[in-house]
Structure formats: structure tokens, C-alpha cells
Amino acid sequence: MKERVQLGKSGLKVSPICFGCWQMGQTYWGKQPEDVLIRAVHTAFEYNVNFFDTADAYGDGIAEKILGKAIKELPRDKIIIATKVFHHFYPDGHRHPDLSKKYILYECEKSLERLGIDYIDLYQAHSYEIYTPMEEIAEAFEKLKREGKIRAYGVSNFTLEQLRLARKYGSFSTLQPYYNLLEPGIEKDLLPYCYGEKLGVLVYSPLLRGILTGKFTGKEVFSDLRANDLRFKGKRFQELVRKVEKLKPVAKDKGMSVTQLTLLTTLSHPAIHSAIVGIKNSAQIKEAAEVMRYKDLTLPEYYQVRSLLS
């Protein structure tokens, strides 16, 4: 596998493994030691991961601040920073969707400040906002690009028709969709469209919040956001764990972990450029980064994995 890929039309060269920063928000995934998170960012860079994805909404700016501290010691021209805008959040904790031009321009400045950088490599609309006309949204991103505050812009969590609409008005060059081998629904429409249009695709939740690591027994009880996720309870949880169990002998035969086999298979899809892996510590990013050293799966190997999970 190549250690750098072109992220579609964005002009960005990124590692196929992307360091996901949702856990830095100190909210949905529980409190994470800041020093451990910072060390993990440095470990990622040591293991040739140059792509870091965060969002202003993760902890209402907390994740961006922690990532900002972590990258101070890294060469800016050697890393790719992606962040997102959508949630207009307030000091009292409430928030609402907002992709107005005024807010995008304002929030980009705040993200730059929290990250401690002069420009954002990839700025993304975190979700589709129904109130603001798409012309206005695209105009804001274009203005930021002209001013050199962002290098490229894209969207996250858009449906196919929402993406078509966005691209009618602006040069949105990337998509960040939800995708994993147990829930591959976007293979029907979004991925074929992105491939045909040469859009960069960075998928999130490729390990299905840990299920596709093969580390669960089906009896675990969770205290983080998975506590209210039906996929992590009862028969449904056990059923998913049993499917993933089938991957263990295949992974062992290839000399890799189930996590690595899952990521390698995910990245074998020709429309997918990078997989965002949520990271809490150095051990997790080491395991994920090692995937970039493996050879690509052959066609029979790819479909073997897919059939075991079907």
C-alpha cells in the first residue's frame, strides 16, 4: 500500500490512515489524558501518518485546542489538518446548525486560533444545513480559499443529492461519509459517484466504534456513547461480534490483527482514499499505521473478507 495518496481533486497528499480526533473532545468518549493524546499525535507522525481530522464541535473547541498543542512540535508543511464547521455553539452549552457565510468566516478564524496555525488544509461542512442557501455556503468557502486560510474544502455526512447540489455551486472536492464493512450502504450511490467525479473520500467509523477490531466478546458493558447504542447491546451486539470472529483465522494467517485486516480491506475499495481511525493512545495509532506497510489485498482475498462479514 502507498504511504501517500492523492485525496481526489483536493490537491492534498495524505496518508491512507487518518488520525481521528473525536476522542480529544473529552465528551462522548469520556475524559482522555491530554498528555497521552498529545503523545499519540507525535507517535502518528513517527509512523508516517500525516493526516489529522478534527472538528470545532468536538468538545466545543477542546479537541482543536489539544491537537493544536500537539502539532506545535511538528513541521507544519509535513502534516495535513482537516477540521469542520456546522454547529454554532454558545458558552451555555446550547447549539444549533449554522452554515451562514458570516458564521463560516467567523468560525474558521476561531478554528485557526485554537489550532494555532495560519491555514487549514481541508475545511469541511460537518453536515447538511437546510436553512442557508447553498450559494451562500459555497461563497464562504471560496472566499476562505482565495484568502489562503484554507487549501481545499469538502463536506461530511451529505447524501448523494446534497453532494450534487453542493458541487453545483462550489468546488467541494472531498466527502467524509460514515462507512464500515458491516454497514457499507454508501457503496450503492455515494462511492460510485465520488469515484466517477474523482472526489477525495475519507471514511469515518471504519472500525464501527471498535466492533471491527475483534477485541470484544459481546458481553462488554460501556459507559461512553456506546452505552446507548443498540449495536452494543444484547443479541445485536453478539451477532456482530460473531461475524467479526470469523476474521480472526484470516488475519492470523496473514500475520496481522483483525483491526489491520479490516482497515486494509476498507482501503481496498477504489473510491476510498483514507480511513479515519479514532485514536486514544499511541498503541492504537501504531497498530493502524502499520497497515500502510502491507501489500494490497488480491481480489479473492478482498471478497473472502466481505463474504465472512455478510
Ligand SMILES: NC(=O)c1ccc[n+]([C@@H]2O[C@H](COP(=O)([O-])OP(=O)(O)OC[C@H]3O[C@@H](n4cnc5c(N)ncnc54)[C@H](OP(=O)(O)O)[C@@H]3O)[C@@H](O)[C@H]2O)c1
The other form holds:
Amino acid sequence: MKERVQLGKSGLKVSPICFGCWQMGQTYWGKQPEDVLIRAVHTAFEYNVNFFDTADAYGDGIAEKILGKAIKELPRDKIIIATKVFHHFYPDGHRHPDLSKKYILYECEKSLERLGIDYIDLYQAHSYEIYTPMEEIAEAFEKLKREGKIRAYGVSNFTLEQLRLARKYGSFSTLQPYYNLLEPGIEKDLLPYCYGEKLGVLVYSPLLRGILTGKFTGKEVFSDLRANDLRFKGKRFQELVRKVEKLKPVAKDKGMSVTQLTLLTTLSHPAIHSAIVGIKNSAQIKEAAEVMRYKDLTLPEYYQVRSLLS
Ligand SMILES: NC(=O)c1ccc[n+]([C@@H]2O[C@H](COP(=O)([O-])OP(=O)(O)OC[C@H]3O[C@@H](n4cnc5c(N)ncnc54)[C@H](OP(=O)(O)O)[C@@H]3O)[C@@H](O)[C@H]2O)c1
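Show the form predicted together with this ligand, please, the one above being the form predicted on its own.
Next comes the full complex, this chain leading.
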């Protein structure tokens, strides 16, 4: 597999493995020691991962601050920082959607401050916002690009129609959708569209929040966001775990882990440029990064994995 890919027409050259920073937010995923997270960022760089995805809303600024501390020691021109805007959050903890021009411009400055950088490589609308007209949203991103505060902009969690609408008004060049081999729904519409339009695609939750690593037995009880997720409970959880079990002999045969086989298969889709893996420590990013050293799967190998999970 190539260690750098063009992220569609965004102009950004990224590693196919992207370091996901939601876990740095110290909220939904429980608390992670800051030094462990910072070390994980440095491990990522050592293992040739140059792409980091965060959001202002991950811990209401906390994840951006931790990533900012970690990248101080890395060469700015050798890393690609993606962040997002959408949730207008307040010191008392309440929040609401906001992609008004005023908020996007304000929040971009705040993200730059928290990250300790003077430009963001990829600035994304975290979700579709109903109230603000798309012309206004596009105008804000375009202004930031003109001013050199961002290099490219894109969207996340948009439907096909929302994406078409956004592209009518602005040069949105990437999509960050939910995708994994057990829930590959966007293969029907969004992925073919993005491929045809040469949009950059960075998928999130490629490991289905850990299920596609093969590390669970189906009996685990969670205290983080997975505690309220029906896919991590009872029969549904056991069914998913049983499917993933089937990958174990195939992965072993290839001398890789189930996590690596999952990521390699995910990245075989021609529309997908990068898989954003949520990371808690150095060992996790090292295992993911090693995927970049493997040969691409052949067509029969690819469909073998897909049929085992279907
Ligand atoms: N745009 C959006 O709306 C959106 C939404 C969600 C996520 N994201 C982005 O996408 C990233 C990834 O998504 P995600 O966190 O939902 O799902 P994910 O990457 O499918 O799963 C993350 C979890 O997988 C486990 N893991 C990761 N690497 C591992 C390894 N090598 N071995 C064993 N376990 C491993 C960790 O679980 P343990 O806790 O069990 O260690 C981690 O918390 C996020 O960090 C964020 O940057 C974006």
C-alpha cells in the first residue's frame, strides 16, 4: 500500500491511516492520561502517519489543546491537521448546532489558538446544519481559505443530497462519513458519487468502535459511550463478535492482526483514501500504521473478507 495518497482534489497528501482524536476529548471515551496521548501522536509520526483528525467539540476544546501540545515537537509542514466546526458550545456545557458565517469565522480562530498553529489543513463542517443557508456556510469557508487560515474544506455526516447542495455553493473537496465493513451502507450512494467527483474520503469508525479488532468476546460490559450502544449489548453484540471471529484464521494466515486485516480491506475500496482510527495509546496507532507496509489485497482476498462479514 502507498504511504501517501492524494485526498481527492483537496490538494492534501495524506497517510491512508489517520489518527482519530475523539478519544483525546476526555469525555465519551473515558479519561486518557495526557502523556500517553501525546506519546501516541509522536509514535504515529515515527510510523509515518501524517494525518490527524480532531474537532473543536471533542471535549469542548480539550482534544484540540492536547493535539496542539503534541504537535509542537513535530515539523508543521510534514503533518496534516483536520478539525471541525458545528457544535456551538458554552462554558456551562450546553450546545447547539451553528454554521453561521459569524460562528465559523470565530470558531476557526479558537481552533487555531487551541491547536497552536496558524493554518488548518482541512476544515470540516461536522454535520449538516438546517438553519443557515448553504450560501452563507460556503462563503465563510471560502473566506477562511482566501485568508490562508485553512488549506481545504469539506463536510462530515452529510447525505448525498446535502453534499450535492454544498458543492453547488462552495469548493467542498472532502467527505468524512461513517463507514466500516459491518455497516457499509454508504457504498450504495455516497462512495460512488465521491469517486466520480474525485472528492477526498476519510471514513470514521472503521473498527466499529473496537468490534472489528477481534478483541471482544461478546461478554464485555462498558462504562464509556459503548454502554448505551445496542451493538455492544446482548445478542446483537454477540452476533457481531461471532462474525469478526471468522476473520481470525484469514488474518493469521497472512501474518497480520484482525485490526490490520480490517483496515487493509477498508482501504481497498477505491473511493476511500484514509481510515480514521480512534486512538488511545501508542500500541494502537503502531498496529494501525503497520498496515501501510502490507501489500494491497487481491480481488479474491478482498471478497473473501467481505463474504465472511456479510
Ligand atoms: N465526523 C464525525 O461525526 C465522527 C464521529 C465519530 C468519530 N469520528 C472520528 O473518527 C475517529 C475514529 O472513530 P471511532 O473512534 O468512533 O471508532 P473506531 O476507530 O472504529 O474505534 C475506536 C476504538 O477502537 C479501539 N482501537 C483502536 N485501535 C485499536 C487497536 N490497534 N487495537 C485494539 N483496539 C483498538 C479503541 O477502543 P478501546 O477503547 O477498547 O481501547 C478505540 O477507542 C474518531 O477518533 C474521530 O476522530 C468522527
